[in-house]
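In the form predicted alone, a lone chain appears below as C-alpha cells.
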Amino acid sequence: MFETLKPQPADKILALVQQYRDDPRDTKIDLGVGVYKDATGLTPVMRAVKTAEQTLWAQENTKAYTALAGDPAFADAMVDLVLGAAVARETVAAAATPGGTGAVRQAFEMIKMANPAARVFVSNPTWPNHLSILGHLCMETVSYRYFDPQSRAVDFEAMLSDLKTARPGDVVLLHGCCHNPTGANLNLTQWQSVIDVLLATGAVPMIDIAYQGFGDGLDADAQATRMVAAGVPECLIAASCSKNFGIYRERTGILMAISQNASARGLHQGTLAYLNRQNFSFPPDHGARLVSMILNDPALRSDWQAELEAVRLGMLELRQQLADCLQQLSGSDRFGFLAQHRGMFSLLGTTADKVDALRDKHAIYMVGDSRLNIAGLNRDTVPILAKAIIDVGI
C-alpha cells in the first residue's frame, strides 16, 4: 500500500541548514535558521527557566496528565500576557498545544470545522508553514499583498485593497508583531484601519503572535493584538513561547478563541478540547508548566522580564550596526529599513542569484527570498555581511 506514497518537497530551511554544515569553510555565517542566537552562536537557555526548572525538580511529585486543555494556570497566565485587560477572562477560551505551529495548526482545524468553505486569506510573504498546513489540510487561501520589495516596507494600501475583498465566514491570518519572515511591521493607526475593514467585511482575525517582546516590549509588542480583540465579535490567537522564553525544544504554545458573547466560551473550549484529544489527547505540560510559574514568581517574571529585554535591545542593536554599516560602503541610505523593521527578521528583498552568491562566494546562508536571521549576527560578523551584500550587488 504505501507504495503509492508521493515524495514529497524537501523543506528549504533544513536543506539550507544541512548545506551549512556541510559547508568547510570557517568562515560561514548561518543567518537562515529562526532561532535566537547570542553573540556565541549559542541558544541560551534563560537564567528564570532555569530557575524553575531547578523548583520543579524538587517539588514535582507526578508527571500524571494534566487536562486536555492542558493546565489552566498556564492558560489564565498567557491570556494576561497576550491580552492584558483589553478582554474580559470569560470571553476567552483557551487550550495548551505542542508550541506555536501547534496552535496554529489547531486554529484552521476550527475554522475548517466552523466554516468548510472559508478561505483564508495570507500576507505575501508569510511563514512557510502557515501555507504548507493549509494546503495539507485542503483550505482555500488567497494570498493578500504586504510587502514591497522596493522600499522594504509594508505595501499598505495594496494590503487593505486585498482584504476588502473579504467575505462573511473568511479568515484573514495577521502577524501580531515583528513579521515574520520580513521583519516590517503595520503601525497602530494602520491596524485600526484593518479592524475596521475586518468589521466591515465580516471575516475573522486570526493573529499568529510568536515574538512577543521581541521587537518594542513586551507590552508594546502586545498591543496591536489586544485592539484587535477587543474591537471584533470574535478572533483566534495562536502564541507561541519558544522564542521569548527561549524553550524550542519544550514545544509550549496555545491557541485563545474570543467572542465578546460571552456565552459562546463554553463552546469554544469544548471545541478546542475536542481538537487536542483528536490530534495529540494531552498538550506537553513542561514547557508549559514553567511558564506558568515564571509568569507568577514576581522575581522570576522580573529576572525573565529583563534578559528578555536585553535580547531584544541587543537585536536593536545589531539592526542599527547593520544598517550603518551599508550606509557608510553605498554611501546611500537604501538601507535604513533594516533598522526600522523590528524582530529577528528581515528581508533584503533582493533575487535568489544573489542570495546564492552570498552563500558561494562569502559563506553567508540565507533562505532564497532574502530573509536572514538578524539574531545568527554578532558585531564582529556585522561588517562582513554588509561587506558582502555590496560585493554581490544587493
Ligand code: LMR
Second form
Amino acid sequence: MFETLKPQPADKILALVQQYRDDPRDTKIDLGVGVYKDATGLTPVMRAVKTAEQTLWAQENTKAYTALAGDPAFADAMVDLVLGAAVARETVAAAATPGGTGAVRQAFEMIKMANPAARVFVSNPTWPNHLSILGHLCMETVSYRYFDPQSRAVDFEAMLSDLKTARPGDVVLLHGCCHNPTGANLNLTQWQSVIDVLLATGAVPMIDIAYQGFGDGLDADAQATRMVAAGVPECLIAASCSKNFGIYRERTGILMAISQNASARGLHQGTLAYLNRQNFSFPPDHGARLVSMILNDPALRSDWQAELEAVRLGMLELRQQLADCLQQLSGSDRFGFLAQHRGMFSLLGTTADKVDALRDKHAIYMVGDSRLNIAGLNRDTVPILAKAIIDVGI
Ligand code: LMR
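Instead of the form predicted alone shown above, give the structure for the form predicted in complex with (2S)-2-hydroxybutanedioic acid (LMR), please.
Below: every chain and molecule of the assembly, starting with the one above.
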C-alpha cells in the first residue's frame, strides 16, 4: 500500500541544515535555520532555564498526565506575557501545543472546523511552513503583497489594498513582530490601519508571534498583537517559547483564541482541548513548566529578561556592524535596511543564483530566498559576509 506514497519535497530551511553539516570547509558560516547562536556558535541553555530545570528535577514527584490543554499555570503566564492587560483573561481560551508550529497547526485546524471554505491570507513572503501546513490541510491561501524589493521595507499600500479583498469568514495571518523571513515590520500606525481593514472586511486575524523579545523588547514586540486582540471581535494567536526561552527541542508553544464575547470562551476552550486530543493528546509539559516557573518567580524572571535583552542587543549590534561594513565596501547606503530590520532575520532581496554563489564560493549558507539569520554571525564573521556580499555582486 505505501508504495503509493509520493516523495515529499524537503523543507527548504531544514534541508539547508544538512547541506551545511555535510560541507567540509572549516570557514563555513551558517546563516540558515532560525536558531540563536552566541559569539562562539553555541545555542546556550539560558541561565534561568537551567536553574528552573534543577528545581524541577528536585521537586517533581510525578510524570502523570496534566490536562489536554496543558498546565493552566502555563496558559496564565503566557497569556500575561503576550497580552498583558490588553484583554480580559476570561475572554481568552488557551491550550499548550508542541512548539509554535503546533499552535499554528491547531489554529489552522480550528479555522477549518469553523469554516471549511475559509481563505487564509498570507504575506508574500511568509515562513514556508505556513504554506506547507495550509497545503497539507487542503486550505485555500491568498497571498498578500508585503515586501518591497527595492526599499526592503514593507510595501504597506500594496499590503492594505490586498487585505481589503478579504471577506467575512476569511483569516488574515500576520506576524506579530520580527517578520519571518523579511525582518521588515509595520509601525503601530500601520497596525491600526490593518485593524481598521479587518473590521471593515469582517476577516479574522491570526497572529503568529514566535520572536517576542528579539526585536524592540518584550513589551514593545507584543504591542501590535495586543492592539489587534483588543481591537477586533475575534482573534487567534499562536505563540512560541522556542526562541525567547531558548528551549527549541522542548517543543513549547500555545494557541490562544480570543473573543470579546466572554460566553464563547467555553466553546473555544473545548475546541482547543478536542484538537489536542485528536492530534497528540496531551501537550509536552517539560518546557511549559519551565516557562511558568520562570515567569512566576521574580528572581528567575528578571534573570531571564536580562539574558534575553543581552541577546536582543547583541543582534542589533551585529545588524549595525553589518550595515556599516557594507556601507564602507559599497560606498552607498543601499544596505541601511539591515539596521532597520528587527528580529533574527533579514531578507537581502537578491536572486537564488547569488545565494548559491555565496554558498559555493564563500561557504556562507542562507535560505534560497536570501534570508539570513543575523544571530548566526559574530564580530569576526560580519566583515567576511560583507566582503562576500559585494564579491558576488549583491
Ligand atoms: C526558521 O524559520 O528558521 C525557524 O522558525 C525554524 C523552523 O522550524 O523553520
